[in-house]
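Below you'll find only one chain, the form predicted on its own, shown as structure tokens.
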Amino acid sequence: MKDSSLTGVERFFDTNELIVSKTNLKGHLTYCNDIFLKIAGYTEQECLGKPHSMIRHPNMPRCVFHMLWQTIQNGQEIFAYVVNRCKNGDHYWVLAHVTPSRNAAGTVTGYHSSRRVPDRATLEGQIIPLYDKLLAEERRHANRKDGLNASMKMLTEMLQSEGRAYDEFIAKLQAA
């Protein structure tokens, strides 16, 4: 299914730039740096208090976000390749590092995401083909929950066949 609000145009940011955002526990934006605002095409006023999913690209497999949220809600960090949607329908790829933010007592109070430019060869050779398969599986099911469960199963089986956990899979891609 093609989303008419998408332009198909990819935006890029410099390798020395870092996109940073912070959210509360519900995923609502509490901070966006200037690089985030510049590439996504939003003002700070348009972002603060809004769900981080405002930049979610419809071609991003839901199972990857499901895994991401499970990981950070369990107090762990995660690295993930993510395609985001800009305000005007353009898109940009990132390698995101998402961590829980804790107060002095160690209680998780929100989440911090730092995103950098992903390796192009890894995107084109590994991530985009994988995400295309996961997304096709999700869309094959009339029920969204069934689609999510099916793509999670597909991702889990792929990781099991490689004998790796998700974080090991991503680390292997970064080292290649």
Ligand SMILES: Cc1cc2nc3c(=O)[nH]c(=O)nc-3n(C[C@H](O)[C@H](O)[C@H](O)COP(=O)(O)O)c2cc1C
Second form
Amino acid sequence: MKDSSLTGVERFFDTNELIVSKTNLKGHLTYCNDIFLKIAGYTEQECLGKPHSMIRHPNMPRCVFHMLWQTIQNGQEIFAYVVNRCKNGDHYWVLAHVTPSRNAAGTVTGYHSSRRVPDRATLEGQIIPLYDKLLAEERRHANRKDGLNASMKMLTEMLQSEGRAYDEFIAKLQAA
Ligand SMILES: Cc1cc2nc3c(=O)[nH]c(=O)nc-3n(C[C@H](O)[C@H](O)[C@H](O)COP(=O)(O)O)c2cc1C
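Counterpart to the form predicted on its own, namely the form predicted in complex with this ligand:
The complete assembly is shown below, putting the previous chain first.
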């Protein structure tokens, strides 16, 4: 499916840069660092208070975000490869680390994400082909929920066949 609002142009950031954002419990942006704003092409005013999905790229499989939310709402951290959409329709790939933020009493008050440059060979050799398959599976279904269930099943079966949990799978890719 071609999205005419996308340019197909990839943007890059430096290996010593970190793209950082924070959200409230609903995933609405409460903080974006300058690198986030620069690469995505937004001002701080345009971002704060908006759902994080404002930078969602249509080629990201729904099941990755589903797993991300399940994990952080369970109080755990997650690493995920994500392609994001810039304001003008360009895109950029990141390796995101997303964690719950807690107050002194240990209550989760929001979420935090730091992103760094992903390894290109991992992205092209493993992540993009995997996401293409998951996305194709999601798009085979007329109904979003059925698509999500089908791609979650596909991802779970892939991990089972490798004998790894998702976090082990990602850690192994990073180490490779
Ligand atoms: C701390 C944090 C960081 C996130 N970072 C991104 C991100 O960089 N890109 C993105 O598309 N979604 C990100 N999300 C997930 C979004 O909240 C949302 O689930 C996703 O964009 C899918 O949107 P949709 O469910 O409306 O399709 C993040 C969520 C949290 C809590």
